[in-house]
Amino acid sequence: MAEQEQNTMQNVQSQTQPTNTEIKVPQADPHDPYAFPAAMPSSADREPRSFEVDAFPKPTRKQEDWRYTPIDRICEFFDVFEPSGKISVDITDTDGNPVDTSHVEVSQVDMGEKPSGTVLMPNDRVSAVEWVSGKTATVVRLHGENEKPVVVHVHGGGMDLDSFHLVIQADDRAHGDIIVEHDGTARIAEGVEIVTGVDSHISTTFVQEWDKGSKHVGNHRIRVGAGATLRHSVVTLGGDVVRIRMDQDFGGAQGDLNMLGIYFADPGEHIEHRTMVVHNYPECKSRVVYKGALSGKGAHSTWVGNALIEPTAPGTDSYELNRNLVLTPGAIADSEPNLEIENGNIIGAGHASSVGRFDDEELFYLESRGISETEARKLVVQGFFAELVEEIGVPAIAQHLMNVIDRRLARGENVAMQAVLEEK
C-alpha cells in the first residue's frame, strides 16, 4: 500500500486533566522499581460509568468521544425511547439448525435482572439510554466444547427505534464460537456483554451488513477471564450510520484478547469503531486490528484505539494498528490511536496506523498479466481484507467472511454497473 506509517513504541500521554484531590505520591520501592504506581490520575478514573443516562451530558461535538460522529444523524438515540420490538432474533447453527442445547443455553431475562448488567457499566449516553429503554435481554450461555458456531441473527423490521441487548456468556475451560449477523433495515441500539471463563477459548463475530439508510449505535462490554482466549471481531459493511463502541477489561491474569474489525464505507456512510482496551490484570495479551477501505464523495470511516496499561498489568503485550484503504477520492478515514501506559515492566505496547490509495505498482503487474483494472483492484481490496481474516484461525467463520466480503466486493460492481447504465 502506499502509505504512511507511523510506529511508536510506549508512546506515552500526557496527563493534563486538572484534579482537586491532593496526589500522594508513593515510596518507591528500591527491589522492585516497576510496582511502583503511577502517580498521575488514569483517564479510566475520570470517565463517568453509569447506568443512568443523565450521568452523560448530551453529546456535542466538543465532546472528545464525539469529535468524530455526525451527532445530528444519531440525535434520536440520545433520550430514552420506547422501543418498537420489530427487531426479529433468531438463535440456530451455521446450518440454520437449533443449537445443540448440551452446550449452548439461550434464555430471556428482564433488563438488569442477572446476567445482564454485570459487565462493567454503560460508558455513555447511547448506551445508557440502550440499557434504559430495553425491556429484555437475550442471554446465550456457552459450556464445554462447542463444535459448531452459534448464529445469532438480527434482522432489523423497519425505521422505527429499537433496541436489543444480548449477554454472551463463557463458562470456565467452554470452547465455541459465535456469530451475530445483522441485516434488513434498522434504526437500532445494541448492547452486547461478552464475558468468559478462566481458560476459555471463545470467538465472537458482529457482522453489520444493513441496508441503506440503517443506523446502529452499539456498545459491547467484554470481560475476558483468567487465562481466557477471546476473538472478537467485528465487520461492518453497511448502514448510514454504524457507531460501536468496545469496552474490555481483563477478569484475571493471562488473558488473551484479540480484536479484529473490517469495515467498508460507501459516499455518504458514516462507519465508527471505538476499541478501549484495558489491561488491568498482569500478563495479559491484547491485539487490535481494523482495516477498512472506503469509496466515494462523503464516505467517513473513524477507527478510535484506546489502550490503558495499569499499574496493577505488569508483563502487558499490547499493539494495535489501523489501516485504511481510499479506493476513490472524496473520503474521509479518521484514524486515532491513543496509548496509556501506567506500568513500565511491560513487554510493549505498539500502534501504528495508516490511511492509504491504491499502490499503482500492484496494479500495474496484476495488469500486466491479463487481469483488468477494475478485476485488479478488486484482488487488492480483497487481499487487503484476507490478509485479516486468515489470522481468525476458525476456518468456518474465516471463510464465512470472505463470503460476506465477497459479497460486499460484488455488489460495489453491481453499483458501478448500475451508475453506468444510469449515465446512459
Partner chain sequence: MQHTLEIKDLYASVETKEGRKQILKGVNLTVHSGETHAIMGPNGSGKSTLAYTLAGHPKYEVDSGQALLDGVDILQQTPDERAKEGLFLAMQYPVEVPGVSMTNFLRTAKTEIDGKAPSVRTWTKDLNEAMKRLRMDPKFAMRSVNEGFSGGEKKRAEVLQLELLKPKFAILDETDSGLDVDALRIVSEGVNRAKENTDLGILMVTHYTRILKYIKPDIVHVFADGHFVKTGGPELADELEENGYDEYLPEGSTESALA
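Positions refer to the first chain, counted from 1. Throughout, rigid core stands for the largest set of C-alpha atoms superposing within 1.5 Å between the two forms. No experiment lies behind these values; they were computed from the predicted model shown. Compared with the form predicted on its own:
- Core-superposed comparison between the two forms: the CA of Gln399 exceeds or equals a 2 Å shift.
- Put the two forms on the same core and the Cα of Gly370 is off by 2 Å or more between the two forms.
We have the form predicted together with the partner chain; now please give the form predicted on its own.
Nothing else is written out below except the one chain.
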C-alpha cells in the first residue's frame, strides 16, 4: 500500500512540475546562403531556387518580382516549349578569326551535364522554363592569358520561340574578356552561368541590340571566386521587351565584382534589369552602376537592384547606383534599390537612384556658347553615358556603342519633332 501511494505521489509531481526540455533551434549552413533555414530570413532573396518549373507559380503583376513587367507581352515564356533551333551562334575573336585554342576551349554539352547547372539555380519561372526547354549548353572555358577578347555572336532566326544556354568558365588565375552580342529578330529565353576561378581577372560584356519586335528573357547566374575580379557589363539597346535578371554570390573571400549597365528605351519598348548581389564571404567588394535613357511615349525602363550582406560576410564593401534620363514626355522609368544588411562588421554599404529630365543649366550653358539645342541635348546624353562606356573598358565595342547611342538620339529627336507637329 505504501509503495502504491509513493508511485501516485511521483505521478502527481511529474504532472505539476515543469519539464526541463531544451529547445533546439535549427542551425543554418554558413557555406550555403540558400539553405533552409537561412541564417536570417531575407526579404531581398525570398524566392525558391529550383530547376523545376512547378516550383514557381505563373507570374502575375501582384507578385513583387513581376509588378513592373508587362506580363501579357511575355506570357509565352511561362510554360515549357520546344525550341525552334533557328538561332545561330558564332564564336570568334574580335577580328572574326577562330579563337586561340591554347587559351580558349569551346564545347557543347547536354543540359544538366557539367559544367552546366553548377552555378546557383533558377530563381524565377522563366529561368526554370529555359532550363527545362533547352537541349544543349555552349561552354566557353578560359585559361591563361587571353590577349584578344572572345566574341560570342548570337543571331536571331525569327519569331519562333527559341532558347540559348551559355556557360562561361574561367580557370584559376585566368585573364580574359568575353563579349556576347545579340542581334537580329528573336523571341529567346536565355540562361547564362558564369564562374571565375581563384585570382582570375575576367570581363564579360553582354550587348542586346535586337530588331524591333524581338523579345528576350534572360537569367545570368554568377559566382565570383576567391580573390577574383569580375567586370560584368550589360548593354541593352533594342528589343520590344527585354528582361534580364542577374543572380550572384561569391565562392570565396576577397572577391571583387563590378556590374555595369547601359540601356536606351524607345517608344513602346520595355527594358528591365534586375541585379541580386549576395555577400556570403568575408572581405568582398561589389559595385553596381546602371544608367539608362528613355525617349518617346510608352518607353519604359525598370531597374531593381538588390544587395544582401549575410552574417558570414564581415568586411563587406558594397554600393549600387542607378541613374535615368527621361528625354521626352510619356516615358516612364522605375528605379528601386534595395539593401539588406545582416552583419554590422562591414566597411560600407549604400545605394542611390534617380529619375530626371535634362539639366536646364547644362543646356543653357551649351546654347549660350552657340551650340544648337539639338546638339546640346546630344552632348549632354553622350556625357551621361561616356564615363560608363569607358569603364566597360572594351575598345572593340566602345565606339560602336557611342555610334548606336547617337543614332537613337537622332531617332528620338525625329519622334519628338513629329509629336510637336501633331499637337499643332
